[in-house]
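In structure tokens, the next block holds one chain alone, the form predicted on its own.
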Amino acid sequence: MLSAGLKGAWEMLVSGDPVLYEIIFLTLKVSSLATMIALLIGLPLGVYLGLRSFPGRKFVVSVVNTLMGLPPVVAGLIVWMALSRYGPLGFLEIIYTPTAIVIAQVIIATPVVTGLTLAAIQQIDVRFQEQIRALGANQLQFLWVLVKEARYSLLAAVIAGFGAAISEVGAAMMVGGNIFGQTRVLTTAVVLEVSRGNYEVALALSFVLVFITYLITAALTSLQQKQYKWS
């Protein structure tokens, strides 16, 4: 069955199956947008938590660490309750749309990015930070040097955030509805084919998902390792 799945994945890719490529495009569009939003939120928040001391900081950090393991179906339920017809944001009428999937994936990916960014900043020696200050760097210059110092770990945060977004299925199914041509992404398409008993098609779609994820993460990893090698 595995060989049949691999063969099916290859045939679907090289044949230019319009249905498959539509699903792939939507998957990449939704997950990439969710990852970018998660980075815009998670990177600054992680840096702030890594540098600042304030009342309740330990509680906030523990919440972030807890949310890193948030079950996707819980995130999906929260988004569904907020966006459903009788929810507080129901008037937006975006439930069962790609936007709803993006929101759910952002909730899942942001704690991952925040937690890994926090860990990266905390690994920087305090004496190094003091040296930057002593050299007269302003706040913006200080932050830039820290981010540059932690860039390898921050790239790992990007990879992990994207992985959390593109591999999610429970929340996407719950808030997207797996509607053909509208909200069907690779993960929900796999679940659908399994429910229909089309295991070879499900395997083929799974291999396509793994292949696409590998290509993107491999590119980011190559960038990370190249910078590390020549820095």
The other form holds:
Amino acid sequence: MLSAGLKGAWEMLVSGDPVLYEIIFLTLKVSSLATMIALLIGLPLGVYLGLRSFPGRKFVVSVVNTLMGLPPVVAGLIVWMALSRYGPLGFLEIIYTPTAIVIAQVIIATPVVTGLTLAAIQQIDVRFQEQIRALGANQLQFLWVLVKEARYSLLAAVIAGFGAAISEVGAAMMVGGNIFGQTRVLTTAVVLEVSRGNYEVALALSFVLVFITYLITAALTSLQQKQYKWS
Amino acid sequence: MKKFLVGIIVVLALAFLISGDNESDILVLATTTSVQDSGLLDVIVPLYETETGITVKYIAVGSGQALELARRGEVDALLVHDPKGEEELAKEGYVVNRQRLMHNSMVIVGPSEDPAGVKEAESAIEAFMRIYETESLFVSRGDDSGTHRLEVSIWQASSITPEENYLSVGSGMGATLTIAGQKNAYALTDKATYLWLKDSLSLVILHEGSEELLNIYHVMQVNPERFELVNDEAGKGFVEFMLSAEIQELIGTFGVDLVGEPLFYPAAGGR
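Now show me the form predicted together with its partner chain; what you just gave was the form predicted on its own.
Below: every chain and molecule of the assembly, starting with the one above.
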């Protein structure tokens, strides 16, 4: 059965089916954009939470950690309620568009990136931090050294964030609508093919999804491990 | 922290820019999973889009959710199969221009050994009673869809409240049939989905053709006078388009090459 799925996936890819490539392209566009936004929010937020202490910090950290496990379908429901025609953000007119999926995925991936960044920064020895300061580093240099020190863990945060975004299906279904040619991504396509009883097609699409995720994760991993050799 | 918030807003604003559709050229249509799974709209919608230049967003959900979306003015048109619920919606003024579009028949499927003797039943109600009395397993959609509502109305007509040997799975038709097949259970299904999935199931049709099992689809507009954001013209145009001779003929032939008989029968104009 697995080999049939692999074979199906390979045949789909080489056949150059424009519909399939459109779905792949949209999936990549949406999930990588969502990951980038999640990084822009989550990295600084995680570093901030990892270094500063302020009243209520513990509470914020526990909220972030809880949100790391936020079910995508809950994120989807909240985004749907907000973006629906008569919802508070309905005037933006972006429900059932790829943008809506991006927003939902940002909400799903940001806590993952934030939480893992926070953990990465906190792993760095406090004495090491004091040492950098003692050597006369300004704030920017200080942060740069910290980020470099934590780079392996931070790349893990990137990989996990991307994985959370590209693999979710509940939110993409709800706020995107799984519309053919507009908002159908790989995960929602799999769900549809299963409900149509096309198990082989669904399996092949799953392999395509896993393969793409593998390629991107492998690229990030090689970046992670290459730096390892240098140090 | 302030800079940080500004950053978030800028990024989100950039994200919004990637969607550039003009809302007046969009028709949001809520339809049922049974219609989507059949693939009928994948054929019809592109024809409508080329003819009118309007982009159709069709959302496949259970009939219950579709009706609720109309009640909230979130969609412009409906293509559903829950006549009772639709009539209520029309009476309350949420939908207008409701037209009969097509029909097919629901069927009762089950294991070929047919332990409950559904084959001998003369009506759907009797079939359900036989399933209940022989304590055979029945798998229900349980998702407030049109199919589920029809099933509930048949149970009600037979004055039975099934509790034991009754699985409410809360899933679409395809998933429900798969579960029924795996468990050698009975289920009520639309014929289209069954024919579509037949090869991957171990279920056979045991009862069909009785009057209670007629599955009627209507197409209608959400009332634009009630919701200012509802696209009046596109909704009206879509209803007209679906009733046109060209589309009615297409509906009558759709699926013949795939499963040997039409998945839906055109029914425009009738009541």
